[in-house]
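One chain is shown next in structure tokens, namely the form predicted on its own.
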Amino acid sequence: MSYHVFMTTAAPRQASGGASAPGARHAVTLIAGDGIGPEVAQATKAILEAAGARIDWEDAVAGKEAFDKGIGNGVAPETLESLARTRVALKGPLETPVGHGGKSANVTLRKLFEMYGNIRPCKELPNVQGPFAGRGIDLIVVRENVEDVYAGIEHMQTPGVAQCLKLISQKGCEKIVRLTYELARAQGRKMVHTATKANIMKMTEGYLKRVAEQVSQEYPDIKSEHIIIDNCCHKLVMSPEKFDVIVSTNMNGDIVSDLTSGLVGGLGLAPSMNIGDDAIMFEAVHGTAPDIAGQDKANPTALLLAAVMMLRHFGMFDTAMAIEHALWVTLEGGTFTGDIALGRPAVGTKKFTETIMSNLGKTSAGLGTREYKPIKMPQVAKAPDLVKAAQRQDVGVDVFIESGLLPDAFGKAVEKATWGCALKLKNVSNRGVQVWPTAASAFDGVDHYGCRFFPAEPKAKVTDKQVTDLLTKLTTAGLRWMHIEKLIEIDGKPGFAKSQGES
């Protein structure tokens, strides 16, 4: 397995920044968002202006307003044009249809600009009460952002069975792993956990594990460890202070980053950044909270901390630190919005914002002195066929068939229908468990069978004509197939998993 990487500090269109020239101003696409979004965006803008941040804002539309205009992806064309120009966005929460309607505007923005890395800091804030208060939590979750089941490739297989494709690539794994280690170096962190479900999904989740094991060798200054994702969640609620940086695949990273947000007070305090080579988007993680929108109750902390990350991206490290200190001093002084007051006196959004601005220039001993440096963005080769195989061969085919027959009757029907084919039925599975010719003691399956065929003549070459002949015979026999998967060997190793119980 080879890694095609050019470790330059900058590419012509690189989004991750170093220190800006003194006095330089930066254009930013501002997507205020829905619900409480406009309130927290206004508060954040006011604090950044008071701190002297050199930002020129371009207001843009996404989310509910775009959906209401009939824009299916939830992002106005002018917003895409703005982000293509500025290459940096600050985004509040967006409303997304659940279970129906258009695609998530959040996902649209990430994918169209290939923001492949999602970085979620999880740092304990002062005076925020909770079961983990005082533990000194200060960790980061790095989530691969464009692959995995979040690719959204779904199909109905039968009226009662749906499929979602989990796509994991070496390129995607290498990009996110290298970004993780460069981030760890930029912040002086000492430990990276690669969290996967590689014990079950050995090819997809296992890809991240294998790439991390290889790439980590290039970072001897950072300790590396693999951890099963469920064990990671378990340990996060047992001893979260022992974690430093965690990298994971898209869905696992989504789940575990929400978990870590809960350790320090919830999503209302959680900032995030989505980063790629061509654009970067800083955002609040929380939802739109329509029940309190427009009532001066919203907490701007998440978007403000996302803006702090943005300032560091621009190289405005002193300004970022001043804002972070002012927020810490505000919380240490007992000024809270209602969501974190928990029985203590609460103030509104405007008063909270004004208090932070009045505390600019003050310092908090509790914030610590972590040194921040620009992230050195890894440059992985752009070729779609990044991985080359010395040898590859089609050795069989899986055909997925809809049938209401029970396993024994179904297996015999397929065997009869394909009698005399160059490809012979070896076994039948149902949801990944072999059910024919031998089966588990209990069966309560569905009308979705996987039929595995290999050449009738051992080690014979499998051809496309043999596959089409097989499908023709199945169709002629009235057996409805919905899709096929070629079984390949790559450099002498099988590129497919066995069913549970398959010999």
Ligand code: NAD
The other form holds:
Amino acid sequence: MSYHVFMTTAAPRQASGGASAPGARHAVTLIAGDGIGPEVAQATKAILEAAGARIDWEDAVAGKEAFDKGIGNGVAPETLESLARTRVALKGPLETPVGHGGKSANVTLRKLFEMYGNIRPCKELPNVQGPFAGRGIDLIVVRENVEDVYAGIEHMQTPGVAQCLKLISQKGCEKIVRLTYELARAQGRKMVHTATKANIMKMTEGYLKRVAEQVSQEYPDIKSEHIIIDNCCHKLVMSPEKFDVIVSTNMNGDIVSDLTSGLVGGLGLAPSMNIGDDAIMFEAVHGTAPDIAGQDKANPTALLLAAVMMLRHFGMFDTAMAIEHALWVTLEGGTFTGDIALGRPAVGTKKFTETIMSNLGKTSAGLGTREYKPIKMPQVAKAPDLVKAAQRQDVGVDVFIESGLLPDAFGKAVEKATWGCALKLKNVSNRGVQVWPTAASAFDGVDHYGCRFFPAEPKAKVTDKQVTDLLTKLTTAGLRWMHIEKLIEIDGKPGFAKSQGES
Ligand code: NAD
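Can you now output the form predicted in complex with ligand NAD? The one shown was the form predicted on its own.
Once more the chain from above appears, this time first in line as the rest of the complex follows.
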């Protein structure tokens, strides 16, 4: 059965806001995973059962076992069916095969179920030593999970120049920003930072900034600020306790959320949740830790904290709190796995798990109180063409051409080749910097030129025929073009960036 078939036949229901009637049981797809996965999954399951969590587990296979069976995307069809049914997974780490052409099973799961939001809380745990211990860090990074350069749209442009498309949509930004504010509200958080590189990538990164500025107005109870991503990293290291919620695009969010995991003691402690309208998957941030797999050394805390988020998603707030207290009491009492012992006596996974179970029912004064509510999932229209322009016009074209000529010779060659065309060469750039007809600095470019053409007659309409005529003339002159970009104006505003140095 193909994924598409069962997605359309599965009963439509929302993945989040999953809280249901008190006492209700919830089915969960349990993917134990590879390496230390089965050990931490077993520990987590045991603690949840001891705490009285009302979960019906469906064991499922993904990762190494699936790849070994020849399943190219690393996820068994039965696992996809289980997740389409339960809509909720708790997942151990999965091994990504290197060099066999296999896709990441993690990415398969996230993409097939359009889990567009990656939520990574980062909270200081008691007795965990490190340079930031005692600061009271308690923040969340929300990372957009499906767009940006991670869409993996890559092309070799010339034998020596590669390109990756960074696609950012209003819809993607709106979904992630609304999810962030709903999450902030559900946890009574006070401040959202939108972290972008909008100062450089005004259209793509700037999209998140603009959408956040708009959407934040609907949440006057939450303070909102924009921060440039590099400054965000700097401030996270200087004063991480000042951050509450951070939302970012996919790649920046990936990097920042690993940084924040490091602030509170590392991978063994960092939980994560991948959320979309169709499914939600809770997991640890860490990988399969092959160096300690099967040795009773793994720290189950990250997956346990992911499961605590899952319980809150189901509305089992008291059970979630009881487990958090038991974990806190365990660490306060000096029971540690090797990764966080740092010279103190360490116990194995099993002993650590048993200690947490024996501490269920005890409370820690250090945990603090936070009132949780279910996240209200944002409702963003599904239409692919969500944004419509009142007016739009093709005003020119960028043609990217491979050439080993120096800029002056290249500019003249293109000018000569396209002489008499309806579209006239305005300027040439190399990696975004204008190099012809004038250049600001010495040239040390590559064989990848961007040629910007506008109509020879000012303000004339650009047609596809004019563009194809232009391309034909370039090809005839032996100038190899590898891609074009139409230059459009949307509602009177240019929809393209200027080159560095372009007037
Ligand atoms: P890793 O997270 O597996 O290990 C890095 C280091 O952290 C190791 O020294 C390991 O022993 C330690 N560590 C990690 N989790 C721990 C825990 N719970 N308790 C104690 N120590 C822990 O990263 P890696 O070595 O780069 O990756 C190994 C494999 O995991 C690769 O195949 C990779 O693709 C995969 N991976 C999967 C996921 C996922 O499933 N979400 C995430 C990251 C990596």
